[in-house]
Amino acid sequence: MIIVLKRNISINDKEKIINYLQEKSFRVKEIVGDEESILGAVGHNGIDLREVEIMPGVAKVIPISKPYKLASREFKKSDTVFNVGPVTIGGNRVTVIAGPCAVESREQIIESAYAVKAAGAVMLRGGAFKPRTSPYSFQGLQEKGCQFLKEASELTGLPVVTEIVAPNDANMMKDYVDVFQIGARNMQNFELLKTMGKLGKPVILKRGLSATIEEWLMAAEYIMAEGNDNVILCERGIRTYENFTRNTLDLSAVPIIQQLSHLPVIVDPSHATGLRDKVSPMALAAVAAGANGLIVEVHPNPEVALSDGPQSLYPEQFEKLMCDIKVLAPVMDKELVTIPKTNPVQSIINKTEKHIGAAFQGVRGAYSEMAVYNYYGSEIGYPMPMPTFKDVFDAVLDGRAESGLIPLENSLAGSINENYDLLKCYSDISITGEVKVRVSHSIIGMKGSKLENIKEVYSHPQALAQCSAFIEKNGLKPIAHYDTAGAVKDISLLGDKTKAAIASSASADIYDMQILQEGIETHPGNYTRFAVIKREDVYETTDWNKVSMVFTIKDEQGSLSKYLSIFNKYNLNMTKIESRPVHGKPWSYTFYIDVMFDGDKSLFKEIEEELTNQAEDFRLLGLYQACK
């Protein structure tokens, strides 16, 4: 049941309600709703709802209509998102798990692990125990197989997924395995489901051969009722009259599950089709249907595989599939999950005085590089120039850089929309700080050149616009270039004293050029605000007074006004609001908001839950210290 609490309920009354429900053997979870606080209570005690409704502080009691209580959207409106090591599962992410059907030898599983990681998989699958139709078929290496999986995981950094077939194996397997898989034949093995619930490790629950969606969700409920909320549902095809493919892949289950449940749902195209050439198209169809991930069978030598060789991809086929997913995912407003190529967490622990590289867009001498030094000081170890803003995000995401600095807005030119869009797409990256840079332009030419001899001036279009008065006054021909400092670099290679560039004065020294005049911008109050970005798993939020967030609102009359009223309700000082169109949804908009928060930090979780429940989609971009 859901207990809606009165807005003015006292802490004492709330505790009495929770204690009463717990005494009646209910599992209770507090949820902050749109306008009210809510308690979700699940249990087997058939109490009269009126006994709860008359308690002080209770506004009303609503029974959960679905037989699956904890797994239902009624119980939890927002998507379940959780981490398995460095891998985030759920939300708008596409998590790809890959590896052979069975662990056949140490060499085979290690070779497979390196191959799937190189292609972009973020978790390794492989069966140590193999429940087979025939008792004479290969049954797996059992504990030895688990040991090989663990070694492959340690060598590659990939978390491990493997199937468990018997409750008695749980204690032996738990130290080897990161995610347990419950196969289709065991979907209604209730003792196994209960054991997995008590063990607490994430579980992939495959749909049974002939199970309805409700039966599937009820099986998930068994796991969750024992206290384990980290359940991943896996559609792997169901048995029908069609026998051309191994099973019939029910892709309609993906959007149905996402409507009925908050749990992430992935698809297994290998078992669904049983045919190697059908795996990739059905994997892409699953991503297009909205799946949160894929689990794909890949074998270094499928023709000699001891299990399911005909449906296993060759490594090069899997690599091609991953390339196709990278293209498709952004179209579906999703992000393909990656893991660092190195271990940034360990690198940060091991560093001494200097920071690891901070990535920035542009070349040496760019204002973005100036932002790196302004934020970190002269002790920054290695500023890393990148060709594009997306490259900065990728460098942070895969661990080549500890952090990145990206411009978000200029005091004269406004917002850099590309970076706002990237912040929304890269859900494993957060804003951890900010810095402002004074933009002071100089005209820079070859050594020995004179301003009166300059005919053409090169720079980024924004810089040219900011210096338009100077350009017009001196009769110069403006020529657009991709980058301010990059223009200085390219002019230095031409050796033409009639050409100059507009950039920061620092770039003149870097490229051995001459400053012809400083401070040529039309308006002196020219500042750019940069955000410092890091992976969510390599930093800890400490002292903060500023919050950045992104959300889309429901298509209802007055929805934006209602949403903004939440900020007024908690006396939050909103310092910026930016809207961006939602790709693929004409006339729908995503909103970016910055607020200052100097209040009780313990209240923020409640505020965040209220914002999440009111929005169609909500994500916290970062908690950080505002620059002065």
Ligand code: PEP
Given for the second form:
Amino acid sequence: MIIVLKRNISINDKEKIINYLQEKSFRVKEIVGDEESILGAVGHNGIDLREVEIMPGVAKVIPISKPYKLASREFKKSDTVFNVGPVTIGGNRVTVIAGPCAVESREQIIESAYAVKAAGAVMLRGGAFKPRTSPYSFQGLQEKGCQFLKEASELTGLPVVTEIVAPNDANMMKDYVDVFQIGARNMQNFELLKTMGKLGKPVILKRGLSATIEEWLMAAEYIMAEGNDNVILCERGIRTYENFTRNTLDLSAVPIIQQLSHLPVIVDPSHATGLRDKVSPMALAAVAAGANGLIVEVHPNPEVALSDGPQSLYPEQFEKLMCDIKVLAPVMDKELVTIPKTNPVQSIINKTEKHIGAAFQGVRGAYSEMAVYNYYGSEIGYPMPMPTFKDVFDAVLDGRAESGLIPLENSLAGSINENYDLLKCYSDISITGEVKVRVSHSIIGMKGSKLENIKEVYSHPQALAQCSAFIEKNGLKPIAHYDTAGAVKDISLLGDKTKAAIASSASADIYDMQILQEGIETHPGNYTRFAVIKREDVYETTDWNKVSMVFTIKDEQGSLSKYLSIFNKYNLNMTKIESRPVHGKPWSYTFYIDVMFDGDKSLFKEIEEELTNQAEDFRLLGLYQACK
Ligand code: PEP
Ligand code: MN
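Return the form predicted in complex with this ligand of this protein as a structure block, the form predicted on its own having already been given.
Expanding to the full complex; the earlier chain stays at the top.
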């Protein structure tokens, strides 16, 4: 029942009502609204409502006619809104949760977390326990999976959602998980519902395969009756006679739930349709229907997914979906939830265990990704794409990446100054290797497109300049883009057969595009040299023949030539010198020098000492093997 209180009720009278109801075994909850304050009372005992009605301070008593009480709009008029870490759910918000169906490995869930976060998801999903139709299918990594989820969460700052299948697992899972999911098959597993109610952590309650809306709300009531109000309802399609799609998405459930209940309702278009190309249209339809959020399956490599690959979006498709939601949400008077940028938590910094792969700047298919493969071979697993060079340095510094590959110079365009500046700033990072990549450009269009029909060509200005003869000969309009492989990715999303991109051949495959012609650069001798960076002491290696260093010299006449004479004295063969302005000190310079050293390594400390003494400021950047 709902007891509407008089505006001027005394604290004493209110307490008397609460005590009376509690004595009669009612659970009582006070809800303070702008216009009126009410007490919601739920219990098994029938009492004569008039006994409450006559108590001082009571304006009126309304019985709740629905079988579900706590979940009903009658009980609570305003939308339930709550936070999961930095993420808000409910009310006029659209909260997007994304990730793979299952946690398959540490690398896979971490890569997924970064990918969905980059696109704008605010929570990560991934099943550690997979209730599968067949007992022979992959059943999930279980506790290990929860640990990987937790790690991905710590790295990205995204709270995590995972399914619980048995009450016994709750204790083990609770410290790894931010939101528990109750799967469709368990919607009426009442013991599990009660356990989730007692545990008190937020719960996503999926609608059962053949559950009515009322049965679904009754399941929510089980969780709430144990004292947990943080329930999110999730429509994920129901069984009908239609079998073109995996299930039939009942989108009308969204406005119906919003009328019957104050709980947030989200939509899972992935399990609802089971078909990748139907996921985005239904996700947008769900936002248009007023859903409070989405939970979407996204996999970095759906072809090899251990479960639900055919319904998992490629990260690029998810990015496009998020762009569309950004446009649609305000039309529906909704705000797309974002989380503030955070630094990775301190606890993961200084970890000594081996970290995953190598970070590079750019998107998949970038020449920097080729550098990763050239250096490490194909065993590297997942190279980690990062938006900026600084992100690569940060990932290496805080342990998200074991190493990073950064371009230092191009044989046609010269040095990449930003990376020289970063090498100086990040004093805990050293160069541990180098690799050269031959930059050979291809023109890449949509599948089925023809070179003679291409009108516009997109790429990084440097790549456009390097292919200027080809562009002119074919009468193409060059359009500058921030990135080579990024241009291929964007053209693939546009689907226009008159547009093409200039990038590596590898990027054509990655974005399912077609190479129209390879080797279109004006000068075929185009190479980029990359440094491998690690958070490692320079003297950790004994296998080296090349030295990189950075220094500033004293402000005295002839000091540079005096300094360079040290190289001569020790027969150090200088292969590169680069100068950069010292920030904040106009007309002062920092010098970067590479030398080859094949002398007695035990003497090198002495050389280093001399170089240090003669400079104002000196640091060894790295000792490593030169590439051929
Ligand atoms: C899932 O989200 O991975 C899942 C198994 O969903 P459902 O319970 O809706 O089938
Ligand atoms: Mn799934």
